[in-house]
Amino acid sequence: MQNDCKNCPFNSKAASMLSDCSFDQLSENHLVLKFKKGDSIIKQGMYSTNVVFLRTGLAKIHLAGPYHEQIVKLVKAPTYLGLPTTFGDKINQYSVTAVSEVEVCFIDVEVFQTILNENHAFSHEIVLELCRNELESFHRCANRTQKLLRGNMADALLEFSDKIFMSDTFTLPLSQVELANLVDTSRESVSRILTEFDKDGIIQLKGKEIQITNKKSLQLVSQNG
C-alpha cells in the first residue's frame, strides 16, 4: 500500500498545504485498507478513533431514523469522512458504506489534531470543506421537501452526471430501492419516473445504464420541481 503521503496521488486540496514534516507524521501514522461494495466503513453508534479519508471509489452516507435507514448522500473520493463526528462527541452519528470498491485511509486522530494545530492553511481548507458540505446539506434538504418527485429524480440524475461521474453516460450506482430511499419515495415510483424520462426522450435507459440525451430538459425538470 501507499506509505508516502506526500506523493500520494489521491491527496485532497487541503493536503497540498502541508509541510514535509506533517507529511512525515501522516506517513507514519496511517493505515490504508480496501473495502468491497457493501462493506461498512463507518458504523453509526460506534466510537470514533480515527480520521477517515476516502482515497478512491464511491460511498453512501446513511443513518438510522425513527422507522428506517435513510441515505443522506453519495460521496466521491477523494474526501474526508466523518470529521464532524471525529471532533465532536466521538460517537459516529451516521454510517458510511462502500457503493463500489474503495480504498480508505485511516489516520490516527491525535496526529491529525496535531497537524491541524500546526498548519493553519491546512486547517482553513478543512473548515472550508465542512462549510461547503453543510450548505450542500441545507440545499438538499430544502429541495427534497419542496420539490415534486420528478424534480428530485432530475436532481439525483444531474448530481450523478455532473458531480459523481462527470459524464452524461453512467451506470446507476444505487439499486432502485436505494435510489427511492435517496429521493424519499417508493421503488415503484422510481421505476415509473425513469420510464417516463425515457419515453420523453430525456434519457435512454437500459437496465442500470443511463444516458442523458436531453440535458436541458432534465435541468428544466429540476428547476421547476
Second form
Protein chains: 2
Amino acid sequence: MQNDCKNCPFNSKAASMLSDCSFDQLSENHLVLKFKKGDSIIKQGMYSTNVVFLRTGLAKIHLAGPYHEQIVKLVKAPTYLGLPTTFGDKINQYSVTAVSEVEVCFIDVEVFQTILNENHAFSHEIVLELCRNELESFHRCANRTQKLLRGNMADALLEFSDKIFMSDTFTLPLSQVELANLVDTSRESVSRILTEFDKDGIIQLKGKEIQITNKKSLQLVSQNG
Amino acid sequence: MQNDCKNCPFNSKAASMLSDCSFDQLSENHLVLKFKKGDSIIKQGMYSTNVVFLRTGLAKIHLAGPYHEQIVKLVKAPTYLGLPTTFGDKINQYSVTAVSEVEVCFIDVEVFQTILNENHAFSHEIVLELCRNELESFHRCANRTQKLLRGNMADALLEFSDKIFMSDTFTLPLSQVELANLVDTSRESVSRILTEFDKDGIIQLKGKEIQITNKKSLQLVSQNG
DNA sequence: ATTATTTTGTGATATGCATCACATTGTATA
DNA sequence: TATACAATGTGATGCATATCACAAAATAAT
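Now that we've seen the form predicted alone, could you pull up the form predicted together with another copy of the chain?
Time for the whole complex; same chain goes first.
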C-alpha cells in the first residue's frame, strides 16, 4: 500500500484538466494498489467510500444474478469503477475482479466530489462516460437477448480482439465458466461453439490461445446469430 | 407548441436547486409540448440538440435490436431523456415513444450544460440519476437473461404495479407485441403466460385490465423463473 | 514426481420456447 | 352498420440449448 502517486493521473485526459490545486489535493488523498489476477477489487455488498480508478490492466464487472454470477463486461484501463456505489448508499452494487495484473487508485468520495464540483471539464468527462455506459448497456442487452449463442460468442471474441487486445491473436482472459456467464450460456456450450468455430476455420485454438483467422466470417456469424 | 413554461421545473427537486438566474435562463430557452399515446418523442438516428424532460406521463425507451425492436424500459415522469445523445454526437441513440398522454420540455443542450456547470447540486442530481440508470441496467440485464419467461413476465407486472401505477389494478400500458419486446419473448408466449397466470389465480384479466389478486405468488414466480 | 483439483471436451437426453397456422375478438374506417 | 385491419387466443411442431454424465487434460498442491 503506497501513497506516493503524485504522477498518477486518473487518466491522461482528466488529469490535464485538473487545476494544480485540485490535482495536488487529489494526489494527497488516494492510494495506489496492485492486484494480481483473480483478486477482488470491489466486492458487491461491502461498504465503501472510495471511487476506484483502474490505472492499468483488465478487470471484470460482475454481480449476483438470480441463479448465478453474471459478468456484465470486461473493462480495460483507464477507467473509473464504483461510481454508482459512491453516489448512492455507499454499498457496492457490483463486484470488480482483476483479470490481469492490475494497478488501481482508491480515491475518497469526498475528494472526488470536491473535484467534480470544482472542475467543469472533469465533471463533464464523467457525465459523458456515464452516458456512454448507459448506451453501451442498452445495446449490449438488446444484442445478448436477441442473438443466438454463436452470435454472442462471436461478439465476445470480436470485443476481445478489437476493443481489449487490439490484435487478432490473444489468450482468452476468461475461463469457459466465466465466458459462459458473460455470454449467457452453459460452460459446455462455450466449449462446443469454440471448437465449432475452430472447425469452421474462423479461429484457431491452442489451449487458451486464440487466433482469429477469418474475421470477416466472425463478423458474419455475429450478425446472423 | 407553447413557450410559456415559466412554471415548468425539470423536476421538483432539481428546480429547487436552481438559482433564480439559471432558472430564468432555463425557462426562456425551452419549449413545452404535448404528445398523445403512440407519438414519437425521440427518434433513433435523428439529429437533435435537445435534452428532453418528461414532465408528465409514461414513455417507453426502445431501440433497434439485431432482429427486432427492443424495448429497454418503461419510464415515468419526471425524468430526463436523451442525455447520451446530447453529450455525444447529437444523434439519438435510442427512441422514446409516448405510452400515455405526455407533456415534455425540450431544453437546448447549450443551456442545459451551462446550468450543469453553474449548479453543483443540479449536476450532482444528474450524475446520481445516470449512476442509478447504470445499476438498474446491470440488474435488469442479469435478470432478463437468467430468468425464464414466467419470471420475466412476473417482473414486468410487478414493476407496473409497484413502480409505475402504484396499484394492484391497472390497464396494461403495452400491447402484447410490445410486452414481448420488453420481456424478450414472442407475442404468443405473452398471451399464453398471461392466461396461465389468470388460471393460476395470480392475476385477473379482463381485456387489458389487470388485477393482481395474489401478489405473494407473483413474487414467488418472479424468483423461481 | 505424484496426487489432488480444477478446467475442458463431447455424447445423449430433456425442455422451454419460437415458429407456424389459423380462429377469434376487438377496434378503426368507410 | 358494414367492412377492413389490428390485436389476441390456442394448438401442433421443431429447434436451440440446458442439463446430465463422464472422460480427458491441464494446473495446482503435496
